[in-house]
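In structure tokens, one chain follows: the form predicted alone.
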Amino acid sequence: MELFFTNAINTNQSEAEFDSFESQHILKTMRKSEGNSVHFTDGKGKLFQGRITETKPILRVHYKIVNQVPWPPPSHSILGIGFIRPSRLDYMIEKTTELGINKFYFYASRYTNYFTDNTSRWDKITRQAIKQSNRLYLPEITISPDFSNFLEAVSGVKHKFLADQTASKPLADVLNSLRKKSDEDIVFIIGPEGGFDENEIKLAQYHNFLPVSFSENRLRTETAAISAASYINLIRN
């Protein structure tokens, strides 16, 4: 199936509009026009599929629904990322995405090089990331000022991870004891390119941190991410 997204939806009409970047997908890589047949999500857990109506100035849709899956979801998979390049940030959200990440803060800590508070470049990477992989929840993404902030964010999470290559627990064993809890919260933190400072490994765990290792080789940020997003999916199927 070939998804598309948008949020500008007209319930009493029935019919759907989609803005310029999502149109350019449809119309010339696609190669969909007027009378065509599309699916879409909302993000918010509804597959709608729908006939082209008008592609001049607007691109239109007539709808109906045909699935729908629980809003909000019924659990997270929360992934906490100390800022990092933005081209490895970038990669690092798409993969963790497809693999099922539904929620993402990005936080400034000690070690971090690189900030940013502007997420619309990521909302069409997370867009384009469901659509691949066929997911109709569409990530949300919270910036936290700092790792003090984004601990606070989370306090509610009962299933909380720090990711810690010196850690005496191995990642596979604790996910393991997770399988009959995998409807619930699970969020994992994971340090910047520099890593985590000894005090902030020690306020998370004042917050209820397990560090737990990830390998016995040092992973980059990303590639602990994806890790991560791999366990926790796993788990959930």
Contents of the next structure:
2 protein chains.
Amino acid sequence: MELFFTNAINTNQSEAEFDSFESQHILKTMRKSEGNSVHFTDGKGKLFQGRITETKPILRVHYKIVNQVPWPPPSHSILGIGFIRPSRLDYMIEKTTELGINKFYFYASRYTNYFTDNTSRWDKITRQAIKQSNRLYLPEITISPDFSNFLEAVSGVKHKFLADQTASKPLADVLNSLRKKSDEDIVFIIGPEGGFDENEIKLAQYHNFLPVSFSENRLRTETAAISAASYINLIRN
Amino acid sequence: MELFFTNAINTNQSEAEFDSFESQHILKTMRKSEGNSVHFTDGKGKLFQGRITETKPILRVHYKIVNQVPWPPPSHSILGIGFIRPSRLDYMIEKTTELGINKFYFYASRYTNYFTDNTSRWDKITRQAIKQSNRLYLPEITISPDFSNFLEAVSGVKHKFLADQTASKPLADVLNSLRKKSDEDIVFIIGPEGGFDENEIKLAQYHNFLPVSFSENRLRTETAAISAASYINLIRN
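Could the form predicted together with a further copy of the same chain be given as well, to go with the form predicted alone?
Everything in the complex follows now, all chains and molecules, and the chain you saw is the first one.
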């Protein structure tokens, strides 16, 4: 199934419109035309199936709902990530969204050297990634003004981990116990390239984050983030 | 520790030379100069520490060996990957080398749409990735003329898996048992974007590959590859 995305949905008339970015994908790349059937999601748990009724000046589809999963999602898979080089951040968003991350927090901390607010670009990336992986949830992205603000925001999450190369607890030891709690919220913090300040680690521990090591080897921020998403995906499946 | 790489090592005189790519990194990016101390590896298990004796016309270092791990590596972490878009292949090589993959096979199969032999580019990427993650092994990359040729090449590997979205066995079920065999060779096959032909899956099964699913959702080839490397990394640590 080829999945498309729009949030311009008129529920009264069972009609949906697609923006130019999406129309391009549907008409040019996938070579659909008037009368053709398409599947699409609103990124909020609904799967629609419909028929293209118009392609100009705007792509319109008359639809019915064919599947619906709970919104908000029953469990949150969350990454908290220090800002990194924008191209690396983009790639990380794509890969981890495919793997099922549905909530991101990007924070600035003592040793972050970058700051970017590419919300509209990130929106395109997450849209493409949920379509690619046939997911019905568009991730939420929040920019946290600082590290402690981010820690407060996720204080209610049940399982909290901080990726730390120097931690004595290997992640493999905790993953098993998590598998039995596969419907509970999980958050992983991944540090920025420059690492954490000692006080930042203490603050995270005070907020009940457990430092775990993924590897004895130094991983780039986005590599650790994709690994964390892979591990959460393992628990969820 | 900042790690560099060279394989131009004169063992008789305990002298090493660095090519222009590496010299640039050492002198320009890391601002080293004559007399400074550097660490480097030959990518074959040796860690050297030395002092820069010359920077022009060529960067030379007088060294001693400070660490040595077995060569070839005691266990192989292998990925077999169908060709994908070159930029995505490059990125995959970088991430999975950081995560400890030390052997790659790139194969053409029925539904691969790409073929690239970027050996010299891949060499640069793996060099950068082992330096980044402080690893002493430079991965080997082999291009397999076809899928069955690749299967023959890895026939001696003990633990063989094929990533297949439709497989009934979730990977999580087998990872635990693997953890106790963390020093044995492992290979994961990741399909190309177009997936496998039915006969290719049968052939892999005939070669004792176990189909496992990473996710109910469709993952891009490079995403599945990075996940596989993350899972092997979990077992090895």
